[in-house]
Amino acid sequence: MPQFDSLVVGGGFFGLYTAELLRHAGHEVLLCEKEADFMSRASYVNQARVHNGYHYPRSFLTAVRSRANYPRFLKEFPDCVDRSFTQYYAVGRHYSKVTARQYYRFMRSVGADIEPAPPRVRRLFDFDHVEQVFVTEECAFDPVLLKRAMVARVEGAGVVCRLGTRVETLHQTAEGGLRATLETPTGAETVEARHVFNCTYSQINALARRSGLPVIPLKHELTEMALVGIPDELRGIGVTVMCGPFFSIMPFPPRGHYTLSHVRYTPHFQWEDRPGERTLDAHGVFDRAEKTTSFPYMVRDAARYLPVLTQCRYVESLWEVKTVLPLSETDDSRPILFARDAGLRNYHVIMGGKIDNVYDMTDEIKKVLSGKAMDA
């Protein structure tokens, strides 16, 4: 039976980064991804925003962590980011959970660069619906370039990678290790590992359910990102309206278009995983769901704030399951989930709400590998 120091489940960005980290710590690592390619689901289908704190005016910790992690990400992946546009944040005049003054003061308190937008940009907005517009410093990442970089890194580090391989179940061995059954393109297989790290995002509880392990409370949404062609007035510009039932439009580097998302219309429906209740396989729900675009509703509402959006051209929609911790609903925070010994000894669950969360997990993994106790 093949034996490894660590088995990483899930080949998204977090799984690839975790596998490389473990390999550099001296572990023999097996990485299993059930899809035919790495970073092909949630790591690809998202807004591609590298957060710099501006998105979280109601969560001081998330904003501060984003501020700390933003330069780290740019330094580590300089060839994988798009800095060819300027990101503007506007504050809605009605229905916003913060005022423009509160937003400005909060961003200054966390050290974020923020100033009123120049007149040529302000003229694009309808100030009956927008209180203020600010120029910020934020960029996008290219998930295709990021995937190439990470795959080269894990392969160069000597991680054993298996595509088209789903980890079906986990069980504790008599020696205290973990035995995993795999469904591979050539049939069933069994491997053993001292540690298992579940980085499968929306599939975290699917593996737990199949293995008879406790369910972690999670909220899932079927989400739509509309890809659009933009009018000339928006070239080189990204816009996010805060902080309520508003929208965002910004470049999506791998496709050469922009994504339009809306707090009200991007989620099509939602469901939750709750302990003690029957849980649904999120990817199964995704496969069965009817997917009809809400672009007409998105653009009609967004154009009230940014009238030039009426000239947007719909291209297609990107669909995926978005998964968050239920506690994030109160303040829109995006803490990282790191559940150590999640029902089995040395079985650990990792989930990040945004790409820069990856730096918040490294210290926790190092504690696991050193045998240190968890923080209170």
Contents of the next structure:
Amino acid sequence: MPQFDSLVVGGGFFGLYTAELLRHAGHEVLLCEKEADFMSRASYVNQARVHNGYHYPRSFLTAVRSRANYPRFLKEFPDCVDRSFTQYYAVGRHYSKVTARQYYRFMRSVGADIEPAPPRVRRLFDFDHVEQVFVTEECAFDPVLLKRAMVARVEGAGVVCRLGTRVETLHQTAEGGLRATLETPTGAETVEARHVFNCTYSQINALARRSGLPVIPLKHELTEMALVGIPDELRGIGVTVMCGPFFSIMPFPPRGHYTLSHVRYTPHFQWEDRPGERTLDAHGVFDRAEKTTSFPYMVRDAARYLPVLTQCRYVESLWEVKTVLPLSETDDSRPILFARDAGLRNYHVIMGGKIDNVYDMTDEIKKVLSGKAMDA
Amino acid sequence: MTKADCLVSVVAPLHNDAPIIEEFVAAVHAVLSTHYTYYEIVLVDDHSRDATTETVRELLQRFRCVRMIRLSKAMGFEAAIAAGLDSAIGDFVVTMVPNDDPPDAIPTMVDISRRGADIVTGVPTNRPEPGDALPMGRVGVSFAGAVASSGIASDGPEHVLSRLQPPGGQRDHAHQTQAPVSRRSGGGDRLSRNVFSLSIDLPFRTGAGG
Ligand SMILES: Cc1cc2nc3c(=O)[nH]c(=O)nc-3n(C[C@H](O)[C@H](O)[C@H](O)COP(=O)(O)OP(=O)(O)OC[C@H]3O[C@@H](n4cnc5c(N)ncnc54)[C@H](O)[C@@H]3O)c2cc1C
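Switching forms now, from the form predicted on its own to the form predicted together with the partner chain, please provide the structure.
Then the entire complex follows, led off by the chain already shown.
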């Protein structure tokens, strides 16, 4: 039976990054991804924003962490970001949880660059609905370029990668190792590893449940973003309206279109994994869900703030399950989940609520690697 | 039946209406889902003191099309409608008073508006005489169904407030809504355009709704 130091389950951005890190720490690493390609799920279907704090005017910690991670991400992946546009953050006049003044002051207090937008941009907005519009410093990542970069790194480092390979169950062996059963294109297999990192995002509890491991409280949403062709006036402009039931529209680099998401209409329904209760397989829910677009709602509401959006051309919808930690509901923060020895010795669970959280995770993994609990 | 390709909003003010909301929402939803692909029901809770808020919260779980706005203090019927109109996203917005106004009238009114009317007002034809018992203690509230055509297709959202149309203009004006709430400058002019009055049979209910 093949033996590895570490098995990484899930080939999204977090799994790839984790696998490389472990390999560099000297581990023999096996990375399994159930889909036909890496980074084809949440790491592809997302709004591609490299967060720089502006999204979190009510969570000091998240804003500060994002601002620390932003330059790191840009430095590490300079060829995977799209900086060809300017990101504007507007503050809603009604129903916003912060005022423009509070927003501005908060951003200044965390050291973020923020200025009122120039008239040529302000003209695009309806000031009956927005209170103020700010220029910010934020860019987008290209998930396809990011995937290419990460796959090259992981393969270069010597991680054993298996696509189309689903990890079915995990069990502790008599010797204290972990045994995984795999479903591969050519049939079932078994491998052993000393450590397992569950990086399956929305599927974290599906794997846990099949293995009789504890469920971690998570909240899931079936989300829809609309891919749209934009009118010329919006070229080079990304817009996010804060901080309430509003919307974002910004470039989605791999498609050359923009994604439109709306706080009210992007989530179609939600469910939770609760310890002690039956949990659902999130991708199963995804596959079965009826997917009727909410674009007509998104665009009509968004156009009240940014009237030029009436001229958007709908291309298609991008659907995915979005997973967040329930406690982050209260303050809008998106902390990382890093559960060490989560029910089994050397079985660890990792989930990042946004791409740049990878650096928070890095620090955690390094702690584990140097810690006494790591090696048997 | 092919469904109309437009977004219809229904705006309804609520004040201590817990017993009747569910039936109202179910009835409106039935009509909307039959006739339209895209629709929303905006319930404006005028700071009710009864179980209205909780009841609507439950409905929010069941009906994806329902939205709730809760006013921070009781500001009256007109303000509630205004708040709803200000938030509605429909190409056509119908204001309705739960329990008084017939959901069945929605498609007719929207149709008339689609054919060009900016405002359509319903007039009750079987209004009880003064002194007749009105349900739910909602004395003197007259039919508020109206349609404002706005334009994702034309020049941007334009919500005009309905006017309550007292039969024969005889009613006291306590519940008449005021001129346009459209926050957009120039919204006032739009009221004068092309106002159709639609007379529909409005059976007042005599029993308290569910
Ligand atoms: C609509 C939406 C918008 C978002 N917007 C942003 C944004 O603008 N900026 C930002 O930074 N973040 C954003 N996010 C969050 C971001 O997408 C996630 O934080 C990130 O992609 C998580 O990466 P991951 O590797 O954990 O998950 P994934 O990329 O989903 O990777 C998990 C992988 O595990 C695989 N898998 C599952 N079960 C198994 C199994 N049993 N065996 C083998 N493989 C398995 C899956 O196929 C999948 O490929 C958004 C998310 C959504 C849904």
